[in-house]
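Heads up, the chain below is alone and in the form predicted alone; it's given as structure tokens.
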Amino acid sequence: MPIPELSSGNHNNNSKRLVVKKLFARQQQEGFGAVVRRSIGSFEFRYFDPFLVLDEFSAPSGFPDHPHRGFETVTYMLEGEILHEDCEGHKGVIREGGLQWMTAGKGIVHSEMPSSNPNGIITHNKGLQLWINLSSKHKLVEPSYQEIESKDIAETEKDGVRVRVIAGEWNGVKSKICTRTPTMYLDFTLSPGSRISQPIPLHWNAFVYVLQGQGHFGDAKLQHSAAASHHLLVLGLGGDRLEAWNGSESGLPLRFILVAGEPIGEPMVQFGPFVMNTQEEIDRTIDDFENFTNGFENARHWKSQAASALGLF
């Protein structure tokens, strides 16, 4: 589904998307030495159709061998790099500014582990991981990857606004990513005094996550409109655009992601890394994983090299 381009035309006030929920993502420990700030998927905010989890991870962090079924993971590296391996033999490095869009589909076991320098010291990394649900017709597709290096991510700048187009399009600049669940994912950096008016499809759910600086979103008169780093802002329906601006007097840039997606509208049952439509399907998935069947066959004798080298098995 095509994403509308940024429009500079006149709008009435009713077309604004307003912030209806603001959540501060607190730190928690996860995986192997990871410090994670979880917003979507947390106790306070379980599910935002079609979005299952949003993590901001940092420190010399990693996530040893673990399974997935029924959804997609989007890993976007902000700093450093992370090593990826899976039971199907796929290996790669997601470097700073780069992206991996993984469709787990019917099943994959993989690891995401930190890299080390020539002296064996584990390097710092920081990134975002978003889990996007799949509709029932796509839950059991074959696993696949879309990987883009930083230099190949569509990027443009205009009037003090720099945009990296992860998924969808902005001002005629389009991403190379193909999304099974229609999704828009934009990384904005606004210099002081600059603003955006970004169209969002009317019936799509949308949110903002602030990475750096402080800005206003939606309507400056509302209490929830101002937000700083590590805040998730849930945008209400009833509008066709997000207005955001950097009114900082400190001279600092404002950086945030805007993500929107078409709701799937189907029943959702989640058991950790498995997301299906019914409890029966979850039970079957657990059996498949434990018995190495129906998509998990190659996980029977597989251990990731990175996790094994750290003595985690």
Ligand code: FJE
Contents of the next structure:
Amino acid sequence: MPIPELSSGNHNNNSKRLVVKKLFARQQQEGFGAVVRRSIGSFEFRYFDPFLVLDEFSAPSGFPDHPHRGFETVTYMLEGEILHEDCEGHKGVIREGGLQWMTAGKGIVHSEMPSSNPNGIITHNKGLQLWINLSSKHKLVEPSYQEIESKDIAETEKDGVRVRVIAGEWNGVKSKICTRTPTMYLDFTLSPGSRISQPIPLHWNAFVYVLQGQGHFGDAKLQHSAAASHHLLVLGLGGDRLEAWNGSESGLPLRFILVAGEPIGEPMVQFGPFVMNTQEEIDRTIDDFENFTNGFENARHWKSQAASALGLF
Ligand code: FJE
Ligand code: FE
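Next, report the structure of the form predicted in complex with the ligand; the form predicted alone has already been given.
Full complex below, order starting with the chain above.
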């Protein structure tokens, strides 16, 4: 979907990216009684090529057995943990500060559930899940995972700015994650009074999502936007970097993610958890899912332990 205000503006390679859209992510019910704050992928903001969905989720919500095809899901845990199991026998825990970069490719059926303590009480959790589209040549690749524990995520601190490099690189510090769709994903924490000037590749779509505190984004002289938690800020194309600062008088740190990606520029047809280029491919995907073919073979006799324990399906 072309967004007029994103296309305007000069493609200046020596200026700041300005905030062209600001959106508050309200809580909404998802699928199986889960609650998420959806910003990208919501009714107001369908698709931000290559980004399909950005959800901030928290327990007690969980996401039992469901399929994906045609894109990647990136789950970054901010608090607590999530248990993951799929129909191929892959299983694991994404712990606080850790990351799972899942390439669903031709198809996966999996369960993503919060863990519970020995009394069966679901423990608190909170995280971000980003859906990144795959280009037509990657849509049907074999599914794969890249998992990084918190301690293995590159992290640096300088002049009151802490950066965790989820994808891409920052000041020569590189993430181990390999991205099929070129993507930059940085987690910034700015102490009061500190600021950043972060290069963003020209022509890449970029956004900020605020997690904590209050920040200012844009050009201090021209135009800037203030935002607090649960706000998505869409950055316009005219400019080569993001300027952001923590002007907070409350003395609280400012935490936000900055994500940018190279637009794929292909037609996109989405049906829930399936994202393809045409309606025909979506129809074939629904067929494959229902008949357990072309990547969904192992889903036929599979049910997650989480769903079994809860008596679901
Ligand atoms: C899904 C509804 C869903 N956001 N954030 C429909 F909720 C989901 C889904 C998720 C999801 C999972 C986690 Cl761990 C975090 C999420 C949506 O699983 F895939 C469809 N189709
Ligand atoms: Fe999922």
